[in-house]
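This document opens with one chain alone, in structure tokens, the form predicted on its own.
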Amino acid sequence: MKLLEYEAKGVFSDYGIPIPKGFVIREPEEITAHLQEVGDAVVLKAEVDVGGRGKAGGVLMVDSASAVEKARELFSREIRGVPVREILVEERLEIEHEYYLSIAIDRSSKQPVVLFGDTGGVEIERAAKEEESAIRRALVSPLLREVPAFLMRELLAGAPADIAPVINNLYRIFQEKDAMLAEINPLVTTPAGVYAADAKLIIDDNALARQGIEVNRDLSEREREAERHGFSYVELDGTIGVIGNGAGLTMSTIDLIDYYRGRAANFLDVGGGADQERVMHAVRLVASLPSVKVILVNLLGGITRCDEVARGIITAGVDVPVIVRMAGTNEEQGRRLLAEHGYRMVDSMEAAVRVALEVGE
């Protein structure tokens, strides 16, 4: 789950990373009571979970005289389709230089990787593409509590030594908060010292309970429903709904759809031993996706009984066409039930995908 900027900065501050003075407002008029805390020159930042917020008009440089009016204007906007409900009001820093700093997981080595660049801000991606050496990287063993001195020297390569404690504190946050990404862009130097001018922190969804987070705000309503039923579920951008049992079988189904130039609308694994009610909820959930033109159910019955699957599909009673390929325990009973209610059965996964593509055209 991605934290909003002010939430991430609260964590950073707790770990000793300097942040600008600021406060959060939910009404334009709230700004007046706190302006003395941040001075005459301020920054208004829309607290929305979207990328490219600054380029989309979600960050405004204003003076204290126009702050309320500009805040009202910002509250009336949508930033990349997301309405503005909260605004972070911060002091405007006297920036001398911008750097880039992030920590993520390097998938190939299965270790944290620290990325540091001498150029930060909104143009970091362009700078990294144009000059590979613009970003320096260091793999750090997860057994270590801080970045070793020799790696720190390689990362900084002449950047101010004051940045080293920030890197180590961000590394502690990354480890202790079960983060997938911890980023400061830009990390800035000013006459008063080093500051995290922006902050991004993404917590591993699997660790939310351990971090004391009860609700995953990043989930859509369908994803929340899938979580309630215990489904492994991911929304995609295609037109063929996919329901399987077992991650391997479900992924194979999606791969085969892609091979035949179709596009899956989702990944939904009902798990082993799915009964009638569980299958019913799965079919209804997938059918509720606006893009779905056909649903492909591909299940192998071991502890999952095919007659229970059939009853679940029938009970769901969705208007979207449902193509079924299932084999295993009580297969004949399941086939008979589906045939009696007019559902189309297919013998192989490849044939089922082909039929789904034809029906969904």
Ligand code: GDP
Second form
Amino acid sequence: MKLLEYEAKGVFSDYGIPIPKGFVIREPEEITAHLQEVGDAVVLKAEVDVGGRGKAGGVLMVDSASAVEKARELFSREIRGVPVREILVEERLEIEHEYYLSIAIDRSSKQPVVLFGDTGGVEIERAAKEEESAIRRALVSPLLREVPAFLMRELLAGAPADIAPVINNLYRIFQEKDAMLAEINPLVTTPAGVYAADAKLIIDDNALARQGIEVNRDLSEREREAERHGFSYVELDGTIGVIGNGAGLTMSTIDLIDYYRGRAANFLDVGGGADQERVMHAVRLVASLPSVKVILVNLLGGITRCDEVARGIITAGVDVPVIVRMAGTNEEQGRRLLAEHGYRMVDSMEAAVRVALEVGE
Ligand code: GDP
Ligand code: MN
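Output the structure of the form predicted together with guanosine-5'-diphosphate (GDP); the preceding block shows the form predicted on its own.
Whole complex next, starting from this chain.
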């Protein structure tokens, strides 16, 4: 889960990384009471989870006199389609130079990798492309508590030495917060010292419980519900709801829909041995997707019993048409049940997809 900038900065500050003075507002007028904390030169930062926020107009340099008015304007805007609900108001730093710093996992060596660049800021991608040597990298054994001095020297090259403690503190954050990514871009030097002008922290979803995070905000309500039931679930942008058992069968169902020029609304794998209850929840979940016009259930009965599946579909009792293709254990009973309740049964996967397309497009 990705933390918002001000949340990440809170963590940075706890670990001794200097951050600009600032506060978060939800209404423009809230600025007035706190303004003396940040001084005359102010930065307004839309707290939205959007890449390239600065370039998209989400970071404004203003003075204290116009701060409220500019904040109102920023609240009324969308940054790359995302509405602005919170603004971080900060003292404006007197930036001398912008560096790039990040720590991630290097997948091939399965170790944390520290990246440090002499030219950070909003043009980092272009800078990294054009000057190969501008970004240096160091693999750090996860057994170490900080970056060894010889690697630190290689990373910093000519950069100021007071950046070293920031790198080590970020490395501690990376480890202790179960991060997938910890990034400071830009890490800036000012007459008052080094500061994290921006902050990004992505926590490993598998570690949220250990980190005391109860709700994964990156998931939609439906995705959270799917997680509770243990479904593998991904939302897509088509109109045909898909429920299968096993990732392979579910994916080939989606492939086949694509082959016949249809578009799946989702991927949902109910998993092995799904009972009536699970199937019911799966059908209701997919039916609740506003874009879904038809649901295609494609299940192979092994440990999963077709009569259980049929009962699940029937008890779900959704309004959208449900096309069912199933084969295997207790197929006969399952088919009979569904036929009795007026559900449309189809024999082959191809036929099921074609029927779903007719009904749903
Ligand atoms: P991003 O676009 O979402 O990465 O937003 P950043 O927080 O990184 O801000 C974008 C750019 O705004 C930075 O690269 C800086 O050049 C500039 N900026 C941000 N904060 C300050 C500040 O306090 N003082 C000055 N002078 N520039 C800032
Ligand atoms: Mn940034």
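Positions refer to the first chain, counted from 1. Keep in mind it's a predicted model, so treat the numbers as computed, not measured. Basically, rigid core = biggest C-alpha set you can superpose within 1.5 Å across the two forms.
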property	result
Degrees turned by the smaller rigid part between the two forms	21
Cα displacement of A339 between the two forms, once the rigid core is superposed (Å)	8.6
Per-residue CA shift, S288 (Å; core superposed between the two forms)	5.7
